[in-house]
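Only one chain is shown below, in structure tokens, and it's the form predicted on its own.
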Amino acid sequence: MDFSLSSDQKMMIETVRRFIDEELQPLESKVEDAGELDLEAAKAIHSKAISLGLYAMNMPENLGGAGLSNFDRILCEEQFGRTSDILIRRAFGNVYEPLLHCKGEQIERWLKPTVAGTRTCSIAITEPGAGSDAAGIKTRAEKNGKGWILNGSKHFISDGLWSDFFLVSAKTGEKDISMFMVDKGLAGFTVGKDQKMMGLRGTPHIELFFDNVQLEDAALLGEAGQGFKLAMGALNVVRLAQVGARAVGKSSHVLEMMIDYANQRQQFNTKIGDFQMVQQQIADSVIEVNAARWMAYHAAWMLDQGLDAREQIAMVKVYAAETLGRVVDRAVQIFGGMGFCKELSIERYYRDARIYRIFDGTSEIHRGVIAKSTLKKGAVLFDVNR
């Protein structure tokens, strides 16, 4: 494995970081104060990112995306961690990999417009009784003469107010789960309340209700009964990229702020960075951030080699998420009272970090995956060359 970066990769990282620093970070405090991203500002950054080729970078070039490898995507996602969730979504898009299973008329109706940014979607799997247990959903789709009839509900659907269609998982048999592309505005489809969160200000998390919603045959994504596989495949990439790599990026960003503050802040006529207990917190953070980064790089490398990286991704999800929690907690401690004030962004990072150990599979669920795989496969699970 060679993780040295090419000149093209360095240029890509620099371009993404500059866009984040110049276009997105200046909007963060406004989003935090208002609790939402101004619609005109959202449209502006959405359009600018598309014009710069920064939108849907995970999609193939022949569809209008950047065609990034998994490793290149992780490099970008790490930079995404330097700003707020809602700003990432507006600028870089939510173009989920299951859409690549579109065929025939679906390509022109849903896939290509989503890659181009003229249509937007959210993925709708979670239900009140089915969080980590994605197979435990109750939403059902029954076949009829016109297509499918959809009934049920979803909640915690991120960014659902902006989206104009949803990738919805539904039972289509006793055990079979299928995935459907469900457009807003269909009869019987109701958008519920925005469930306010501790963090992630500006990103709506809405409820969806389906009451005898008639779906045409073309709404079925992939094959009937393939939905759980599509959902898990999407979540696997999300866990590595949107959770693991972004957690590394956010941790690194917070660490930079800690270092700057420790070099400037003085107590007892001494920079606090000269205090051994502060140095220990910084050293521990450096060690953990770099360990999480290399874990993410290795998992992405495995995917690019066509290897099964599920256990490695589970490790990244746990370790990167918990590293972020520890790093921001140390940052609050080092910044002291100012770290607890809304005047500084550290307080926001502290709140935002908490969800990383919960969404897309809790730390406990992923520890179970790792333990079961280890007990079954033994030490081979930890062989970096497998």
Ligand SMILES: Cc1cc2nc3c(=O)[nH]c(=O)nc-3n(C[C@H](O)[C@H](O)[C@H](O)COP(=O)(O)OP(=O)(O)OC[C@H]3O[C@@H](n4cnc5c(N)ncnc54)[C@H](O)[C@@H]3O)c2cc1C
The other form holds:
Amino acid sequence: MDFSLSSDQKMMIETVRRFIDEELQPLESKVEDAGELDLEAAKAIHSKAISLGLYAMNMPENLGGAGLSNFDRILCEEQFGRTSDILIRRAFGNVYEPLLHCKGEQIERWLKPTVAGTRTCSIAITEPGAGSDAAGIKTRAEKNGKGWILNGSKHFISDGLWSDFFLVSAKTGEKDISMFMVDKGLAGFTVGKDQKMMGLRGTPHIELFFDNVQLEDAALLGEAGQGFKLAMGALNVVRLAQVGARAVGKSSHVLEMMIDYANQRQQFNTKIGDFQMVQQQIADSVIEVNAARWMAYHAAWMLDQGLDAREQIAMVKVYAAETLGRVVDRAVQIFGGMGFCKELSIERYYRDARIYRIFDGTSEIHRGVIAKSTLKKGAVLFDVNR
Ligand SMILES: Cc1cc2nc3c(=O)[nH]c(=O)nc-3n(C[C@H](O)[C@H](O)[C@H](O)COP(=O)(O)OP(=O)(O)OC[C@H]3O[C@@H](n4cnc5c(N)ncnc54)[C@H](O)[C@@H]3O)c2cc1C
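Following the display of the form predicted on its own, present the structure of the form predicted together with the ligand.
Time for the whole complex; same chain goes first.
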């Protein structure tokens, strides 16, 4: 394992970071105050990022993406953690890996426009009665002469107001689950309310209802009955990147703010950073952020070697998300009243951090995955050559 960065990687990080600092961070407080990203601003950052080649960087070059390795992607995602969710979505895109299973006409209709940024996709798996138990969904698709008839509902679907189509999981047999690409505007498909959240202001999370929606055969992604496997496999890398690496980036960013504040805030005629109890909070944060970062790099390196990194990604998901929670909590403490005050961004980071332990599989679900593998395979779990 060699994690030294090439000059190309350094330049990539620098370009992404500059775009975030100059184009996105200035919009953060407006999004926070308005609760949404202004349409004109959304279009402006979207087209500027596309023109700079920063959109859909996770997609292969032959489709118009940047063809990043998993490790390079993690380096970018760490930077994405330095700004708000909705700004990342509009500027850099959120092109889900399962779409790479598109074949034939699906490539021109759904995959390529999504990579180009002319269409946007959300992923719709969760239902009011099926969250952690993603296989317990009630949404069903029945085969008919014209394709499939879809019935059911989803909720908490991120960015669903903006999206043009949805990657929807549905039962196609007693236990079989398939994935379908469902376009907004089809008869019987309605978008419900925006479910207001504690954080992630600006990103809508919506309900979807399907009432006898007629889907074409071409809407089926991959093979019938293989949808669950397909989605879960492809979403593993999404979990590492969009949750693990972003949590590392957010923790790092907050840590930088803590350090600056501890170096300049004076009480009792001395910098608060001189107090050992403040130093301990900084030291613990540095240790944990670096540990989470190396875990994420290691898991990405494993994926790039073609190794099975499922358990490692589960570990990153738990550790990076929980590190973020601890770091933002310490940040509020070190900033004192200003940490709780909306004049600074610390309170926003505190609210936004909480979801990292819940979405993309809760900490409890991932701990279960790690424990079961460890009990079955023992110490081999930690052998990268397995
Ligand atoms: C802001 C936000 C954005 C989201 N975006 C999307 C999206 O774009 N698309 C999408 O499909 N979904 C999305 N989700 C859904 C998200 O993935 C689920 O909320 C998550 O998987 C947990 O499911 P749940 O909320 O139903 O909780 P539940 O599954 O009801 O869990 C409740 C509690 O029980 C615990 N629990 C459940 N099962 C077990 C078990 N076997 N062992 C131990 N503990 C257990 C959980 O850990 C948790 O603490 C989003 C959710 C939020 C809040």
